[in-house]
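This document starts with one chain, in the form predicted on its own, laid out as structure tokens.
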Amino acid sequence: MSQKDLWVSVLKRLQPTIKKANFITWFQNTTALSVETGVLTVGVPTAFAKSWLMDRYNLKILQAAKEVDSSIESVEYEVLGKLNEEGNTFAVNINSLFVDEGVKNVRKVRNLNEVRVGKGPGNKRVVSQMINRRYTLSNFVVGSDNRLPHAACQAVAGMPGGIYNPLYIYGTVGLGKTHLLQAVGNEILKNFPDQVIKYITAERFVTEVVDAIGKRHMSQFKDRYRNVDCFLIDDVQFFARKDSSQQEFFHTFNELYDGNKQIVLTSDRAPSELDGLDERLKSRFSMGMVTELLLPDFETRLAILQQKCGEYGVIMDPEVLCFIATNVQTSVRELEGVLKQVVADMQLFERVATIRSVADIIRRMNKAQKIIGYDIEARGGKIVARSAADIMNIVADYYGVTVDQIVGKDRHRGVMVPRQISMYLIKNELGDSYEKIGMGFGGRNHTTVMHACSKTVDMLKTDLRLVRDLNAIKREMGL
């Protein structure tokens, strides 16, 4: 068996144990270089891929390798840039492992009003309607910022009308509220095929109320919304200052709730912050489970990009994905929009995405107020923070504070920790002297900087959250 065939056998054993998007991203253009004295040497195309495989998949790779060759006792990794070169015969083409899936990588959007099941006689029949069947709980990328909303949706899908009723999900635009809302409906239909699900936006609900009043069809309107098992309504903030619609929705809500029917709502703000809404509605929105979708952190943004690359069937340099995740932070929708533009650029012009080309796309699309000051020139194209100002900007963005606060006199913990981490990183990554660092932090004494660095080292020994934060910041710095 050749080394390449051995690696293909290992990959086939790994494939079912790793999410497809991650598998494609991290194992593309890898190969087995040698097996000597019980050591399997794996060739990888970039240093970033080497680090990722060692940290995340080393044990799985070793177990799979042992199944193929029982003499293998450990795995080592070697970076070979030529594995990324077009036409090389050494690397394994990951797509060849998915030949049985045919064109499944190309996702098709189904009919926008798919009828699933109905209740009631004649023209009063109530039907289940979903906007998009591709929204599921399983393909929603879960991170620290959205774990609670996702878990609440899973609980609702497993027991509609239970303790999380109503379920109210809020957050700014583009974070995945509609995805979760419709995923609940799809999951309930999978678990309870006979239930009737109704999805609608608040704007559409208002339009239908106005139409029903004008045509004197309120009876049919009420039947359409009060004979369902699960009512999903998007963007309830649109009800503001629409009194007739609020009144009709209030009665619809009460009847469904009293009948133990599940209600799930989304909005761009918390119930208490909904101006122009009847206090009775605010109270009802708050009587179940209220959960917020937060802006995704770096790891979640990177995971989303990896998943989308898998869905689109494209391979992209992990460092390019890290660059996108670093510079597009405002919403998942904008993150996906930038990725689509990058993919289109790759396919239309038949060229590989680079950090420089992606930076141009982000500037052109104006999806970042500024491209974080990275030196993207030498050093093998690797992203490197090149100044103390760059590091302070990255740390400030990560912790949600300002650079002025970091260099200022505030001694609150929410500012002290970012200040100490900034000093620690500037010292350890840039090699600046304690005196120089102190001058950059408002003229502080060098002993203050020494204390901050020493304290950070001590905290990293016991504070796992700080370790996680520091690793995330380093990734955003390209280290």
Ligand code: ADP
The other form holds:
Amino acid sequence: MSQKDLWVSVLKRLQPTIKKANFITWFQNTTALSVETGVLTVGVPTAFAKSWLMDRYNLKILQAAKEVDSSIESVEYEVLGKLNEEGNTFAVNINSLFVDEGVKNVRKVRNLNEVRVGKGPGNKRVVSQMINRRYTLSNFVVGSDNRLPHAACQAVAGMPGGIYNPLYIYGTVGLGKTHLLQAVGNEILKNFPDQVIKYITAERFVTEVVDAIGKRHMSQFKDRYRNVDCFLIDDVQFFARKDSSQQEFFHTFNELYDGNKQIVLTSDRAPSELDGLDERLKSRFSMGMVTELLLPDFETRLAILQQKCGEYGVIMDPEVLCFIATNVQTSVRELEGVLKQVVADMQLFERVATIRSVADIIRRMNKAQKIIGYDIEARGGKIVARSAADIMNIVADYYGVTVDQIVGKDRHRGVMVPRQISMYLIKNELGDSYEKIGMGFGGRNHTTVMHACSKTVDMLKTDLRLVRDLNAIKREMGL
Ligand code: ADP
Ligand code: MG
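Now that the form predicted on its own has been shown, please provide the structure of the form predicted together with the ligand.
Once more the chain from above appears, this time first in line as the rest of the complex follows.
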């Protein structure tokens, strides 16, 4: 029996003892890696699945494994990311265990753009805010400061209406609340394609209530929520002091809750701190699981930047990413904002991002009190190159050559142009004499420097590429 077959036998024994949604969530893409000296090593796709299986199912797994192979005495778990890769042959596809049920494929993803409240896209009475497919649980980067909210969302998506009901997620702006909330919707639809998900901001809910009162359509309004299986409501702090909306929400909440429907709420503060909210609501919000999102630590911020670069399809110097992660410490949204600006700059000016250019962007966007990790001479709020050496460094970086080559004797075009441009910039921007510049370039004659400068001026009249390069370099210099 292959390891994989052994694992299939174990799973078949486990399956009747575990709720289907949980079974699918936690055992999808797992496998047996080895059985050695009484130890069964189970491969799991994520660290989260590993801790979940260890904490909750270890005993069950061991018992089932013993039934299949009596030599097994303990179980260990190993995280293997490739088990989640599309089309891999090692992991057990959990759906294959359900084939004889002849029912829907649990992994089938419905087109979310068609998801509306009230079954059927033709239901015009119902206006629902759409869920963004971009927000998933797997592209939410998990670190020590957001592990718990993420885990709670994962649990909810595996078993909506279960123990984490309602789930209340709070944290300051830009830390990923909306991302997680919508990801829960996406994930539930993946696991249970027939469920009706409703996502709405509290602000929108208030508008709808006001609208319904004005048009005397209150009973129609109530109907909107009748057949919702999972209700996702964003930014409930907005209900503060909006009494009739609170009352309406209270009824909706109770009805759904009593029907064992999943409710997930987000807010910028803990339930107890929601001033202007009815006590009854506050206590309902705290009935299930309350969890806080915090600003991710440096490593997680770096991982988020790396992940976003992947999503944007850009490659960036790791040092530059570290620099951003160090300096932007307000929120993930701001982190993303800076990264987007850096990418836009790269595309607009067709140049690579450097610490210097990024420092300039952070300063311009005012995203850091004080820029750390980079020695900046500020003049009028800008970073300015102050010496011939600075300029040579920037030009060399820009053209991908070394300063030694610029100063050296090589007459190859690839170094000639950077050399001439450096001389031109030193002359024009620092005002050094031709003699002094010549000395800085390995003791060259001042006429050589003069010639380089006038040649550059000539070329700038016709060579648009050179103009663009020069502008980009000047920006690097803080000009
Ligand atoms: P909030 O609703 O808390 O104000 P959002 O959910 O709108 O914040 O998040 C702001 C941005 O940051 C979104 O683009 C979101 O995808 C991103 N983001 C936040 N946290 C993470 C994370 N841990 N991993 C990946 N992206 C994140
Ligand atoms: Mg939000």
